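Given next, in structure tokens, is a single chain: the form predicted on its own.
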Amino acid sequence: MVTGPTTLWVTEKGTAPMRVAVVGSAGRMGSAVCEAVAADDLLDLVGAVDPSSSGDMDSTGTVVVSDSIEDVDPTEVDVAVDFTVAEAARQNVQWCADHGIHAVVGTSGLLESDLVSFRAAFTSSNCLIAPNFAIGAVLLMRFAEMAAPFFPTAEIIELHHDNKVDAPSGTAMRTLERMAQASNEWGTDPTELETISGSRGGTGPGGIQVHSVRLRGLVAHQEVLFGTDGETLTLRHDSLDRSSFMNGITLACKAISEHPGVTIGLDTLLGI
């Protein structure tokens, strides 16, 4: 169980379980989410959606997997968790908004235009979109934001498994945005010649460089490196297993009804 501010929510709120459907239930993240929801006394796994395993039982053996979210009875679901791909997530999240169902979204690759659309759509239910559900990763983003005004140079290295299709990661992009908002005084890149094009990585908000690594055996990792005269500061978070994301996801399922509209990131839920 998550400790700190979230513990109060778990112990003080009512005991009626939130009814949860998991979209993308056959994927590695989706399967883990199904198992985490089924194991939580305050959550009830009532639906699973994944066209690749339609008609089969989900990873917990609790529910039959549906082919599409359209096949789910909206009167039987309080919150849907989406771990799919951006194209599918757009439709799934809109379906949630249309039917007054809360949405918890971990799918990466969504655009700012998607957020604008979601904000207009969620009037009778709520939506949380998080680039990362690991509590440590959320803290790292906050620490990076706090450190930003004190260092004139910084770079981000994000490292993920070799099946991740987008780069930089959503976590890296959110970290860059928060650092750039915290300080507008960043040193310029001194590089005049790249022997290999792209070796300095990509340039994000504030001119901060970001580098993406994709390796088999990794899960999700990020380093934020800060530098100033005579010293450096390195912040690093490592998700060694997908279980690292489950506390944040189950917390979001239980707390989403308390946060109207569209919320970006777990920060508000954690009280930071």
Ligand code: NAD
The other form holds:
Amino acid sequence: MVTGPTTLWVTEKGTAPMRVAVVGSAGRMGSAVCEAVAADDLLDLVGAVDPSSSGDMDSTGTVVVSDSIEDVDPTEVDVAVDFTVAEAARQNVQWCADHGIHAVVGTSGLLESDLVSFRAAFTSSNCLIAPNFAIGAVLLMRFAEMAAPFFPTAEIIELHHDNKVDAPSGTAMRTLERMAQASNEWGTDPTELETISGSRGGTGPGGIQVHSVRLRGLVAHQEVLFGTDGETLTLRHDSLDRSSFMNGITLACKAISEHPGVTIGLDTLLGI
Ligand code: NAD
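Right, the form predicted on its own is done; let's see the coordinates for the form predicted in complex with this ligand.
And the full complex, kicking off with our chain again.
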């Protein structure tokens, strides 16, 4: 019996392919998304946007890259996938709402105030914002939420490549929020002296410490460490390659039309 995301992909078969524009198409993620969309029989790559390569072909040689999302014909696109920077994503996602286009957003650094604006703006199309499209990372967040009530102490270590400009990662932020919501019994930090400032990392929701590592060679990794009397539990997920995000992104493009308004995280689409 096939369950989970595969079921969603199968149920979409036989319907017209979703027409997808990739915003940030020349970036590390955007170029991989163009390839994943172009390779998927149930999706059509119809647009690519990136000011850094406008006028060039996208990474698959399918479409000419536009300078701005404003140059995209909204009648030609069903869903826009945004992997840019927060400042750009804010404008791009609003443009999608204004033009009745579904938005699938992976860009990190969006604020709670952005989500409030998006919830008001998406009335005729839908929006999914996911801090992590890797299915294993989505499961890790769920497992961390389940473990939280049973352990009074926990810390998160997130590890990323050395070009990542924001910290902590969107995934770490979302994991912290979910753990803090799942328990309010967290122990307090015993540290009285920090010989090197920042040694104990940052303090997130629930007072849970988070540590951000930036290292050449890494992609995207996260550990959640739990501790209680005489035992610890470590959850770890590793994205070894950007291909780890592609199944979740293509799934989102196919399923977004069935999820009204603004959805946060891939969980709902995965049925977990
Ligand atoms: P990157 O710097 O390689 O690419 C970003 C691209 O966006 C660049 O090519 C840039 O020219 C382009 N861009 C900037 N402004 C733009 C605009 N107004 N319109 C169109 N394009 C514009 O970055 P990346 O590694 O591809 O990551 C992109 C974002 O995705 C980051 O916020 C990162 O944290 C996030 N990310 C999310 C996930 C996830 O699963 N949700 C996974 C990996 C990365």
